[in-house]
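Below sits a lone chain in structure tokens, taken as the form predicted on its own.
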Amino acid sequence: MRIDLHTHSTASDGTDTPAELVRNAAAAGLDVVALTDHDTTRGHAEAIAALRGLPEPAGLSLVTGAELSCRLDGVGLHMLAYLFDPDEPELSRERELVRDDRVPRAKTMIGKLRELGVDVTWEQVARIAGDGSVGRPHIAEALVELGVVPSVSDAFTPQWLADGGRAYAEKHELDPFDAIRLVKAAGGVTVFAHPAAAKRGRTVPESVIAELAAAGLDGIEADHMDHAPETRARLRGLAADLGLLATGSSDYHGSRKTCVLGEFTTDPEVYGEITRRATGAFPVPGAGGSPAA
């Protein structure tokens, strides 16, 4: 089985619509794909409809989820949440607070960029974001359009949009311990996304990962494009020491990033354990597919 548990659509900062993402996942030969847009479940219905429309014997299953924006002691981190009840009120309310803060935050960053001499506008960023939840990747793409940086990833530096960078602005974010508690209460499973992706900004020490594990964290995303091979091996060892699941995934964003669907994958046994732990929702089988055990 080929299982990719971290992807994004136009519901947040990807370039594929949820339906396109599902079709592209099937074309890439995936057996399971998770839709984990930033702080939103808005793309789930379209993705499920597209899944139902795949021709037999596609056999693709969809894991519904979200990537929650968190911050601890000034360090930003992302928490992947799988198979939770999207209607659970407390978690839904927190996701809404994060989403509502995205527009004023983006406008603040645009103002900082203009002070730095970059002729970016809110209208340009809003056009790029479309119906998605506006975020830094949309501003980064505007910088690419303007010729300020050669690629989206080159905008995520201290020079521009990285945490603490010259044009960075904070937004409402969850405490990761609260995120774990809320997701668990909604019947979901939590995995710390790209925990050692140092090029994105500061990362938390392994002692914090141990504290998160003690608080109920289910796993860490070890195999990721932003982790060097030795880092992936170290994280797998850490997961084993802490009794955590170790996952792998692409963090696919369509054409906005260079990663491709299925670039890294999750072991079927780990995926099975995730589905066994979840009580808020279940994987959605497509044509020819079957629910996970």
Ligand code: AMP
The other form holds:
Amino acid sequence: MRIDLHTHSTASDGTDTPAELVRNAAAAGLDVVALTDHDTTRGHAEAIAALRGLPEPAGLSLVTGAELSCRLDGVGLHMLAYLFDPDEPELSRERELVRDDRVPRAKTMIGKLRELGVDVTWEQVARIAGDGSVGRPHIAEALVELGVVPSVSDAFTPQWLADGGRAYAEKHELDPFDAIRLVKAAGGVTVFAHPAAAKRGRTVPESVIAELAAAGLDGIEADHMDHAPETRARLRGLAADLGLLATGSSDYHGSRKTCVLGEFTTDPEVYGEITRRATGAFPVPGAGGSPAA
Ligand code: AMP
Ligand code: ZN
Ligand code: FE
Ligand code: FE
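Switching forms now, from the form predicted on its own to the form predicted in complex with adenosine monophosphate, please provide the structure.
First the chain shown before, then all remaining chains and molecules of the complex.
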């Protein structure tokens, strides 16, 4: 089984629509794909409809989820949340607060860029973001269009949009302990995304991962493109020590990043455990497929 538990669509900063993502996941031979857009569940309905429309026999199942933006002691971190009830009021409200604050925050970053002499506008960024949760990759793409940087990743430097960079602005984010509690209360499962992705900025120490584990965190994403092989091995060891699940996933963003669907995958036993723990939603089986766990 090939299980990819972390992908983005145009509902946030990916470039595939949710329907395209589902079709591409089936074409890539995945058995399970999770849709985990930043701070939103808006892509779920379209992804579910596309899954039901796949030609038989499609063995692909869809795991609904989100990637929640969190911050602890000034360090940004991402919490993957799976199979929670999307209508549970408290988590919905917090998700919307985070997502909605992305708009004024993007405008602040655009203002900083304009002060730095870059002729970027909100209209340009809004066109690129469409109706997705607006984020730095959209602003980065505007900088590529303007010829300021050669690629999206080149905009993630201290000169431009990296954490603490000249044009960076913070957004409202959740305390990760609150995120774990809220997701659990909505019947979902939490996995700390790319916990040691140092190239994205500061990361939290292992002692914090232990505290999150004690607070009910279910797992950590060990296998991820932003972790070197030795880091992946170390995180697997840490997960074993702390009684956490260890997952692997692509963090696919369509053409906005180089990774491909299924580049890293999750062990079927770990996936089975995630589905057993979740009570807020269930994997959606594709036409001709059966629930994978
Ligand atoms: P935001 O949520 O708006 O702060 O943007 C964070 C997103 O930017 C992440 O989810 C990644 O998709 C992307 N990102 C962060 N750091 C980098 C980097 N160094 N290179 C490319 N993309 C990055
Ligand atoms: Zn992203
Ligand atoms: Fe992330
Ligand atoms: Fe992601």
